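A single chain, nothing else alongside it, follows as C-alpha cells in the form predicted on its own.
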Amino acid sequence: MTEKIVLAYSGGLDTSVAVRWLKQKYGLDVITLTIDVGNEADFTAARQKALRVGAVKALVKDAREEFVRQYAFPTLRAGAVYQGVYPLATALSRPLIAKLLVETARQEGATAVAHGCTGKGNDQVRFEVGIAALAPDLKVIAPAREWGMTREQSIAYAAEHDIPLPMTLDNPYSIDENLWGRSIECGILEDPWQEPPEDVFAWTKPPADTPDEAGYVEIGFERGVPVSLDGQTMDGVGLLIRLNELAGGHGIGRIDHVEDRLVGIKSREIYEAPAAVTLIAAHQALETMTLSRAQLAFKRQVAAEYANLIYDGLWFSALKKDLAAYVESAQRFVNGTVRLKMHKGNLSVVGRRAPHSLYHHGLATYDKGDQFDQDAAAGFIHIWGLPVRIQAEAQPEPKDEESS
C-alpha cells in the first residue's frame, strides 16, 4: 500500500510543483490541505487544481475564526510587532497550519507531511518546529528545499508538466495573505532601492487616490479584544474584513521593511495590513489609559519577546505560554473605545475613553477643578533627588581646566 503524505497546499508555484514532484521522487500519494485564513477567494478552484496536478485527495478547511480568535487577537493583546514594524501576519498563520497538518495526517493515516518552503525563508522553521512540538514522530519533507530549482526552473517544470500557475516570469511576485495582512516579495522588490510598483498592492489605495475628506472609525475593546466598529458588535472575522476595507480605502497599512530573517539574512518585504495597523494603534492607545507606567514598561519587554517568539517559529514553546499568561492578566481592564482618524495614508488616534481609566481629569487639569496638591511637590522632589544630592556632595566631579 502506497504511503500517504499531507501537503500544505496554497496553489502557488512551489506547492503546485511539489504535488507532482513528491509523486515522482518518493512515490507517495499526496493529500493536499488548503487552509482558509482569509487568503483565497475561490477554494473550489484551488481544490480542483490540486486534483488536476496529481493529488489523490484535496481537502479544504475554513480556519478563519480559529486564526483570528486563537492567533491574531492574542498577538494584538500582546502588542507583538516584529522589529517594531511587521504585524506578523504570515508568521501567525504558520503554527495554525502546522497544527492542522498534524491533525489531518492523523485522520488520514499519513506518515509524513510536507510544505512548500525554500531553504532561505523563515516559514520552513515555523512549520517544522511547530510540527516537532506537536508530533515528533511525523516525517517532514520540504520539496523546494530539496530540489534546488530556481524560480525560473520551477516555472519551466510547471510548464513541462502542464501545471497552471498564478504567475509568470513577467509577474514573479511571491504573495501570502490572511486576514491579518498580506506579504509580497521577489521580483523587483529584491532591490531595496526600487520603490514598490503600484501593482504589488491590492488592499490599499494609493494615498493620492483616497478621499479628500478624512474618515473616522471607533473601535470597542473588551479585555484587549476588539469587539465592535462604530458601536456595532461584530465577530472577529467580520470585524477584520470590514476594517481592512475601511482603512485600506484610506491608504492605511502599507509597510516597506528590510527585516532580519531567522536564517541570518536580511530581506526586503512589502506588507499590507490595514486592519492590523489600525487595531494595533487603537489597542496601544487604550492601554495608555488603563495600564500603569510600570505595567506599560514591562509589557513593552513582553511584547518584544512575544514578537520574536512568533517570528522565530516558537509559538508552541513553554516560554510563549508563560508570556501569554502575563498578557491575559495585563488585559483585565483594557476595556473601552478608541476613535481614529484616517486621511491620505495617515492614521492618528484622536479620542479614547475607558470605564477603568487611570486618567483622572481632576489631577491632570490646569483649570478650575484642579485637585492636585502642588504643595506636596517640594517634598517629593527633595526625597526623589536625595541620592543625587548626596553623591554630588560626596563625589564631586573635577572642574574642567581651561586649556593653556
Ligand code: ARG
Contents of the next structure:
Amino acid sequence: MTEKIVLAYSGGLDTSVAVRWLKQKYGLDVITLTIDVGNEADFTAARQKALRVGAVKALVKDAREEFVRQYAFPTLRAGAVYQGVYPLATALSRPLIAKLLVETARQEGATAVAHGCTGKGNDQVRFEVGIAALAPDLKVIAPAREWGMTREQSIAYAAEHDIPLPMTLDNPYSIDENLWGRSIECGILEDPWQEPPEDVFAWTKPPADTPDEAGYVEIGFERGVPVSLDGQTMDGVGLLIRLNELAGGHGIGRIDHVEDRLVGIKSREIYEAPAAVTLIAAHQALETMTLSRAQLAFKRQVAAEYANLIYDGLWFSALKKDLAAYVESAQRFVNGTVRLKMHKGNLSVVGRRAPHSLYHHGLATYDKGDQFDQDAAAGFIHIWGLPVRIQAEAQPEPKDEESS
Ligand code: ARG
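The form predicted together with arginine is what I want next, because the block you gave corresponds to the form predicted on its own; please supply it.
Let us now look at the entire complex, which starts with that chain.
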C-alpha cells in the first residue's frame, strides 16, 4: 500500500507544487490539511485546488477558537512580546498547525507530515520541533527546503505540471495572517531604509485617513482573559475580529521591526496587529492596578522568557508548561475594565478600574482624605537607609574625580 503523508497546505504556489513533488519524488499519497486560524482565505477554493493538483484527500479545519483560547490569549496573559514589539502572531500559529498535522496523521494512518517552509526562517523550526515534541516517531519532509528551487523555477514547475498559478503571483510580499496579526516580508521591505509602501497594509488605515475624532473602546477582563468589548460579552474569536476592525480603522497596530531570527539572520518585518496591540496595552494597564510591584517585576522576566521560547519554537516544552502555571496563578485577580483612546494611529490607555484593585485612593491622594501616615515615612527612611549610612561611615569612598 502506498504510504501517506499529511501536508500543511495554504493553497499558495509552494505548497501546491509540494503536492505534486511529494508524489513524484517519494511516491507518497498526499493528504492536504488547510487550517483556518483567521487568515482571510477562500478555504473551499483551497480544498478544490488541492484535489486538482493531485491530493488524494483535502481536509480543511476551522481552528480559530482553539487558536484564540489556547495560543493567543495565554500569550496575552503572559505578556509575551518578542523583542518588545512583535506580538508573535505567526509564531503562535505554528505549534497549533503542528499539533493538527500530528492529529491528522494519526487519524489517517500517515507515516509522515510535510510543511512548505524554506530553510531560512523560524517557521520550519517551530513546525519540526513541535512535531518532535508531540510525535517523535513521525517523519517530517520539508519540500521547499529540499528542492532548492528559486521562485522562477517553482513557477516553471507549476506550469509544466498543470498547477494553477495563484492570482496573487504579482504580489511581491510574503504574507502570513491569523487573528492575532498579519506578518509581511520580502520585496522592497528587505531594504530597511525604505519606508513600507502603503500597499503592504491591509488591516490598518493610514493614520492620515483615519477619523479626526478619537475613538474609545473598553475592554473587560476576567483572570487576564478579554471577555467583553464596550460592555458587551463576546467570545474570543468575535472579540478579535471586531477589535481588529475597530483599532485598524484608527490606524493602530502597525509595527516596523528589524528582527533577530533564531537561525541567526536579521530580517526586516512589518506587522499589523490592531487587536493584539490594543489588548496587550489594556492587559498591561490592568496588571498595574492588580499586581504588586514584586509581581510586576517578576512577571516581566517571565514574559521575556515566554516570548523567546514561543519565538524559538519551544511551545510544547516543559519550561513553557512551568511558566504557564506561574502565569495562571498571577492572573487570579486580573479582573476589570480598561478604557483606551484611539486617534490617528496612537493608542493610549485613559482609564482603568478593577474590583480587586491595589490602587487605594485614600493612600494616593494629595487632597483631603489623605490616609497615608506621613510621620511614619521618617522612621521608614531611617531604617531603609541604615545599611547605606553604615557602609558610608565604615568604608568612605576616596574622593576621586572619576568616580561619582
Ligand atoms: N518573522 C516572523 C516570525 O518569524 C514572521 C514570519 C512570517 N512568515 C511568513 N511566511 N511570511 O514569526
